[in-house]
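Let's start with one chain on its own, the form predicted on its own, as structure tokens.
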Amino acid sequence: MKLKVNEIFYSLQGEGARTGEPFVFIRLSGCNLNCSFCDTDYSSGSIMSVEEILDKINSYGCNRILWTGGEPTLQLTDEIVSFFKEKGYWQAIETNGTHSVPSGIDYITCSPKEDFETIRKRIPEVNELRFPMEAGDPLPDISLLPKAEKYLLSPVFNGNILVPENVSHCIELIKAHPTWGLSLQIHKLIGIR
């Protein structure tokens, strides 16, 4: 079992409902979307076996993996998730919702970018939905989306710079629709990965 890995690093989750919690981030290469605001070079990477990945992440002393990308569901399989679960790892994933999530994932963050009405068929339930929002973007229709514990709006940054108009837009939407909450990319604000 092998994966094309862009990078592996140990840090704190910088956004969403689990902000501030330590994770081993495994960023997989490749994505099926081309979002204008993406801040990740997900095209490059090295082929690694699951054993090589395990050797690297064991050194961090943290039993929580966050599979991210790119789009991790393009590579991640039930067998790979099971391998790390057997080794004692709790696993979260950040996905754009264009593919089904492998079984055994403990926490699902879905950050849809398109085709909102089809996501529920692939992923009926998630832990959090996190929407990147720019000033003027409409609020997504919750009735079309997977059921979630948390519904979050995330103002799009300009690189590592907070865009006040995007933040203000999210705040106004949340105040008018209190089912939603705010997710800032704190890692960019405090200068960590």
Ligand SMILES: Nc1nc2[nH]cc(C(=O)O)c2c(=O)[nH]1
Second form
Amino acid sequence: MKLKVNEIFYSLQGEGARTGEPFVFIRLSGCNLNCSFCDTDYSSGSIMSVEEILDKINSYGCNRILWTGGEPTLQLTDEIVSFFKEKGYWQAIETNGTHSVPSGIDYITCSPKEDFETIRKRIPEVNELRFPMEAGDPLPDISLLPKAEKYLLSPVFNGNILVPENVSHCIELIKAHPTWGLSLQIHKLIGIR
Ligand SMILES: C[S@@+](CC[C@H](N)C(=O)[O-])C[C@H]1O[C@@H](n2cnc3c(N)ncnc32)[C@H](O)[C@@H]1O
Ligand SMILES: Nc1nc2[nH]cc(C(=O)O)c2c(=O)[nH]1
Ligand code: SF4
Ligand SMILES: [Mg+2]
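May I ask for the structure of the form predicted together with the ligand now, the form predicted on its own having been displayed?
After this comes the whole thing, all chains and molecules, with the earlier chain placed first.
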């Protein structure tokens, strides 16, 4: 079992409901979307076997993986997830929702970019929905989306730079629609990966 891996690093979850929790980040190469605001250069990568990945991540001493990308669902399989589960890893994923999530994933963050109703059919329930928002963007219609424990708006950053109009837009929407909460990319604010 092999994966094309863009990078592996150890850091704190910088966004969403689990902000501040330590994770081993495994960023898989490639994406099926091309979001204008995307902050990640995910194209390059090297092929690694799951045993090579395991060797690398065992050195961090943290048993929590965050699968991201790119779009991790393009490569991850049930078998790969169960390989890391058997080795004692708790696994979270960041996905755009365009493909189903392998079974065995412990925590799903979905950040839909398009076609909400199809995403809901494919993935009826997630732990966290996190929407990148620019000033003027409408509030997503919850009735079309997967069910979630947390509904978060995430102001789009310009690279690593906070955009105050995007933040104030999210705050206004959240105050008017209190089902939603704010997610800020704090890793960019405090200068960690
Ligand atoms: C790089 S994506 C990788 C996972 C998956 N492809 C996705 O979009 O959810 C990880 C998270 O970063 C968010 N993101 C990407 N660029 C951003 C930016 N400039 N500002 C805020 N969030 C951004 C995405 O919406 C997603 O929630
Ligand atoms: N610290 C930190 N937290 C993150 N959460 C999701 C990330 C991503 O790029 O998917 C990310 C990232 O790149 N860095
Ligand atoms: S889906 Fe995720 S990784 Fe792909 S371009 Fe959009 S934000 Fe970037
Ligand atoms: Mg990132």
